[in-house]
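Next comes just one chain, in structure tokens: the form predicted alone.
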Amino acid sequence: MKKLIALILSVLSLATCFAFSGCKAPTPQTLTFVAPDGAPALAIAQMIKENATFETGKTVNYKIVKPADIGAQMMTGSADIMIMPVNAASKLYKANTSDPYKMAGVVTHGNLYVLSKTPLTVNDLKDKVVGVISQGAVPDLTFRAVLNKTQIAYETSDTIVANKVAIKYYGDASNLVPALRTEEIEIGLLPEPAASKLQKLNTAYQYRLDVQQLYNGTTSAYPQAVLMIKSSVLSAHPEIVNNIVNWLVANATWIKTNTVDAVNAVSSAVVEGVTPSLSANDITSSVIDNCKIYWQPAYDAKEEVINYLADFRALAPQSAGAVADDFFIL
């Protein structure tokens, strides 16, 4: 009976606190950091392995999800910190109107390559069929933006189209790699590490075109995946951006000499029901170089982000949002 009375008094005391004295709800003691499986997840491998907390005094729960599921994490506000494709971020960052996300910077800068058994220039793609993955997503949109920049016509087709690039779509790299191996198709656009995997399976295939260089001949890069942080987290932890950046910079060097540990760390954080896409056998220092994982702060990347998103909207208006200063941490 005494215990019951004590419990009732405790509940009444808490209710009174909230009603009359302005008590605040307990602050969550865990932050959730989410990234999509694949090359972008390598950008936080060392953080996962060493349980980095960014001097917040909180536990950080790292989650690696399917790329197709990353948008839902932002839509629902489930993640406090995220790495996600910039075009998806541009559409969803204000979905939670009371606690929008801000872009701190770019963490990956493109990992797309055209492979074939014979030498190619971009102009040589005319009168050819090119296998392209992920119709309407980043690989497809970036490739078509390159064709537009070089004024090369294209259309969707399984067969050659005169004076145009014929684009034959495949669901993902796991569908395109076998098609290239069996010579169902002779030219393919692949991301790393799938491009390296194809070359191992058939050494006749070589990297012929660097899509990053074709998109931007000055930087050989484009703003692929970005670091997004909730506004409330930024307010509660003003130094968190600097602390995360320190880890990102260190990680970019660490993963090149610790490839097995990096892959194992990422795999350990993959959510239940998802099969990890990265294999230690496929990740080498050169593959990581091809993934272009390095930090670029928002204030430096702003113009590139705006232009990249504009290129996407020109191809498919629904594929990206138009962003203003409120998107960036400047």
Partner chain sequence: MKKVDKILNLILPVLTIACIFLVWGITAKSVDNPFILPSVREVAISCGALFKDKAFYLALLKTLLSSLIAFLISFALAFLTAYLTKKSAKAEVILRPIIAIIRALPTVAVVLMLYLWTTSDIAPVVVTMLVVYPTLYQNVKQALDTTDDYTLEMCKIFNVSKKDVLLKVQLPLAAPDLLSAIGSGLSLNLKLMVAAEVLSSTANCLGFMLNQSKIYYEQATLIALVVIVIAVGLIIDGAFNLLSKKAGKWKC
The other form holds:
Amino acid sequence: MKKLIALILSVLSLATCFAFSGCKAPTPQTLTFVAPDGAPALAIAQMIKENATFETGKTVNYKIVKPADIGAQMMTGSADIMIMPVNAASKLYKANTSDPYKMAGVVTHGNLYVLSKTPLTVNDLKDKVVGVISQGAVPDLTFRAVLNKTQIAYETSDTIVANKVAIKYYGDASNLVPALRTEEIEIGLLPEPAASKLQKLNTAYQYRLDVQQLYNGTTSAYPQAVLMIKSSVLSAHPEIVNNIVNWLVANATWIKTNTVDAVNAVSSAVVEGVTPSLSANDITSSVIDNCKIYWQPAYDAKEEVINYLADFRALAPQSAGAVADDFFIL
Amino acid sequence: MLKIENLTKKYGDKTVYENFNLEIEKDKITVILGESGSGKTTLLNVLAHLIDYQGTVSGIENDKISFVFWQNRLVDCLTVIKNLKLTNPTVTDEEIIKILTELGIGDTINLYPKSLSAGMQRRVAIARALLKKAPLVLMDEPFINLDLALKLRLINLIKDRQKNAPTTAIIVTHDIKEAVLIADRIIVLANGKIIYDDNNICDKTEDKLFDILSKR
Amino acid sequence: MKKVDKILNLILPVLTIACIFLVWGITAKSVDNPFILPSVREVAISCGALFKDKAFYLALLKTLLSSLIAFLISFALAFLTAYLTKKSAKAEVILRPIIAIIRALPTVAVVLMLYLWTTSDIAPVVVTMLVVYPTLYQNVKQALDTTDDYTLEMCKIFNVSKKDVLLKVQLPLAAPDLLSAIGSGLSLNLKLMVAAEVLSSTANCLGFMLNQSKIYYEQATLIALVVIVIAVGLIIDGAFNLLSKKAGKWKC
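The form predicted in complex with the partner chain, contrasted with the form predicted alone above:
Every component of the complex follows; first up is the chain already shown.
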């Protein structure tokens, strides 16, 4: 019996050793570049396709993850470079205190639109029910920030509330789009490319309100997703920001005329087990225009970022961090 | 008269009774003796309509039967007094205390059955049957788990009650002495038949019964 | 029970919990990342913040109320069907495949389907009710079996009314097992309800708060909420165990 136990333990130990030897330890010659699936991933489509290495002499491993998993990449320090929602970045950038991340700039500037069958202005939303996705997340907080700016009262409700916007929440676009199609609800707040998908399914739905324009009448934008880079990477490669920026600027033009290649590139980098959300049929150049993908450096975007995060904190104190200068690459 | 006519009862392939007939005089104590498996308990269950059978039983009002079962069948979650009130809702606390005192367990009214000895539980079961004051009382080995002194006390109690308020009692027992002390009539059963029937109980009855039963 | 044993029975569970906290504390310190594993202190502070937040109490009340409603419906159904199947063998045969199907339903899939067919408030109640029902049915059936046929026969002979048989015999006999089952059922209900609320995006409830904590990377608050749910579950379980012991004092 003792011999049998010893044999079993030996086999298990050997198996464990083999298993661990098969693990790929991160090598110093690889940089990991992570972005969430959706519009932010399109911002690096050309880089993925052409395997950009930013003159670092290293291999860049591109990973597109589920939006819900992007925070974990920063929390664990798995990503060297990443694109992520600015509010999440504001909370997590110092998760690893010995090697914090810094914001290089803004990559996407908002992709939220209100669609309905009948024309309406933002004031017309009063006494109506609006379907909004992801309660507590960026779409919801941005929409409510807009309502606050325009001094329109709102309330969470499935039915009309007099003189207020009734907000009915749905889990995500895959729940709201069918509700709009079946007219369970008639007005919906949707991100691209879900918005254009709805329009394709039911052409009666038109883009009525540009949330970006409502948030900031001058720029028609807000700092939605930002480029974050580890401090250690910045120290090792001082020119990396400029090199990435060159690619981002080129990419913003490239994706408008290479939509199919862009989608394919993003899909090829999606991590195992995740279904790509973008489809070549849904991504047109007008959809890409609506995603507002363009580069804005940190020194230029600093005030907007601080204000945007403050708007979020006013709605939900835990939704964003109050960032200091150490957040930005200035 | 309580009549059993053409009673047939089988358990699977085993025939306990076949065209069995018996008449029992009312307001008398009839004791049924017999070896194990002779059908004594079956007879009581037939009279109480607790089992199916073929034949007729007449002279009994079905809701006016009292029974001392072979198992005590006390309700474990009820105290003694609540057990007795469950089956005799109109009886007063005083009557309950009186009969329990007569049975030597007057101080158990607020105890649960599991706190009582086997003999005490038996006496509660007997009290339950006696309190009902039913015209027909069936008793299956009523004095089991009781010592001799208590047995004699109970037998005298039942006989005194019988004098003051006669009821039809049918008692099943193995014990010849018990039978002789309490019975107005003794019937011995064997293989579903009556092999001895005596309603003149005297000093010699015990010897006769011993003789009959020892030859089985 | 010896005095030493009694003292040990009190001290040992406390020591076990203290060890859990110790391991947690050591692990949090070595990980040194509050977004991965917050420290015990951070979670305690979050608990304190929750207890001062009116929204937390409203959310707790909503979740508890939903759990109770789901449980009561489930229990009523379990009692009715268990009673029926005890009375009728045919009823048992008819119900058997239905209960087997309900038991085999994958919870997450049911939540997602119900979310499409009903509302985010109703879906968690229905799914919790469905998941708990088979266990409650079994428990109630076992509890009703505590009244044996001999006792029922005795009640028949002594003309005990059906009402008295149910209220004075069957229910009190079943009470200890039933109360224990109710405690476990309520505790399970609470856990399921919170999970279903998260999946259904139900508003203004504990599930919602857990979800919000997750999307805002408030790990300490998330763990604090989990600790509170565990504590509430333990309190419910403990309370009903005490009631069960009291109802079963006749067993000693």
